[in-house]
Amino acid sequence: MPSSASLPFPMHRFFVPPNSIQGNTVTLSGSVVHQIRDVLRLSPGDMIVVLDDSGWEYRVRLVMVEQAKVVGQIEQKVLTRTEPRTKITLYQSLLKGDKFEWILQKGTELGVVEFVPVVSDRCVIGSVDDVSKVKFGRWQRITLEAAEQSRRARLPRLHLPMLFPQACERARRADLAVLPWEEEKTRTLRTMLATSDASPIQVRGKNLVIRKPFSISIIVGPEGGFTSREVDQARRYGIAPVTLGPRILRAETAALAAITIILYQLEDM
């Protein structure tokens, strides 16, 4: 029966394809079988939690653990309440080494709902085609594992890389779109997140009163930041440059700082 009660700890969690759940039976195959059988050494009678990316989670008792298949019976269905109300999409410029992967992991833990890799002027790669299928697959596994670890109810969506102008065009569709920039000195995230009784602010030459947003786009630059040309281009799309404070933050720090500020300010941490 559906329930809103919390499930007891500890219990291993696995995102599975929706068609893995048929009635009260869960049938698992592929890599998750190796994890259950060979890594965790679970056996019939043990409990796991499976998630179908719908917001529900299912408490499952294993009844069969074989080399190629795991079968379990659902004992409880729970509506998970770990997803933030605020829907943040992070447009992160590609970074050197494993820094981008670190942002994917930590951003997933914090509650980002979408990640969009961006190729901007100062990125270490110059084309969206430079991101291999192998690397993209690794990024997907990182978000999956981070979502399971942090008790997310939904998997964040990971988009294919796009160029900066494409990212701006897409980001503008959110209720609020901001671009942390070290040259911005006055407009803060708190200003942009102010409630309707705040003073109007200037965006694209117009006086606007920013109401509490539901969807927020954050566009973060690479090492070295955005060029002035890119910032001007973002402004033309209605994306507001904001300051994150007087100290200069690394790109990976700026992304997580902006996410945390937004969620805290909107009481969604």
The other form holds:
Amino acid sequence: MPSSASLPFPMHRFFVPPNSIQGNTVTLSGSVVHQIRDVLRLSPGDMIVVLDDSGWEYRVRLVMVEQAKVVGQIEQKVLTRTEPRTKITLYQSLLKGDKFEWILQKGTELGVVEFVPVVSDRCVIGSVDDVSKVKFGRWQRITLEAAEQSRRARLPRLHLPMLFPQACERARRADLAVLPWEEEKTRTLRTMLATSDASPIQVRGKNLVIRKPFSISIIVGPEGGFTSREVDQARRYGIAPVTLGPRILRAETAALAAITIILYQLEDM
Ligand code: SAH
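With the form predicted alone in hand, show me what the form predicted together with S-adenosyl-L-homocysteine looks like.
Okay, now the whole complex, with that chain kicking things off.
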């Protein structure tokens, strides 16, 4: 049996606090040590990839694996190119069961950079304080593991839950803000993107097309949808309702469809 050290790819990936890296030495403590030592059973000589949320990844050879501490040496530093240029913030109304967690995981895989949990009128949960510390901790772990698994170089940022008006206030600061709404019949994501700053710039006299970095907010409702009062409120903030087609999608389908359409349309898939 070849040892895992002889398998060049895929290597196990770990996001670590930036201060774990000092010069060429990486010192790990906490739960990642248990993962490396007891779960993956890695030993000195084995390689891992360490990420410090800077966009760089470090290929690290383990030199010491102890019960409370793992030490490694950086052998290579590589700029990771998995982050989309399009910066999507998903404002997702809280959902029942594990649907919200599912969106966090899949949204992270697709490339969402920020998640904002939203409490809107028809949410089952009544207040932003109903999200416990335990639940929030689990959400953070889900985005971390999904980011490692999908080979992202940056961790999506997870915000504390906010109320719908606050969410609109924040969402409108992006280059474009949209609210998928099943009652909207004509305005599509495609037309919104085509008329926004996201459209590529043709460099004069050259066969060169440039896209500027582009940020976009998407606000998706809960199982029961948004109230017309909320849609009006969003409009007043300059947030455009958009259709995702004539069929009614579940909230989690709507969120992932919107993310995918945007990244595809902006050639970021
Ligand atoms: N309760 C509503 C559906 C809500 S679907 C009804 O049965 O009529 C949950 C969320 O998904 C909505 O708030 C909206 O943000 C999004 N959504 C679902 N289908 C959509 C569509 N066809 N177009 C745009 N948004 C949609």
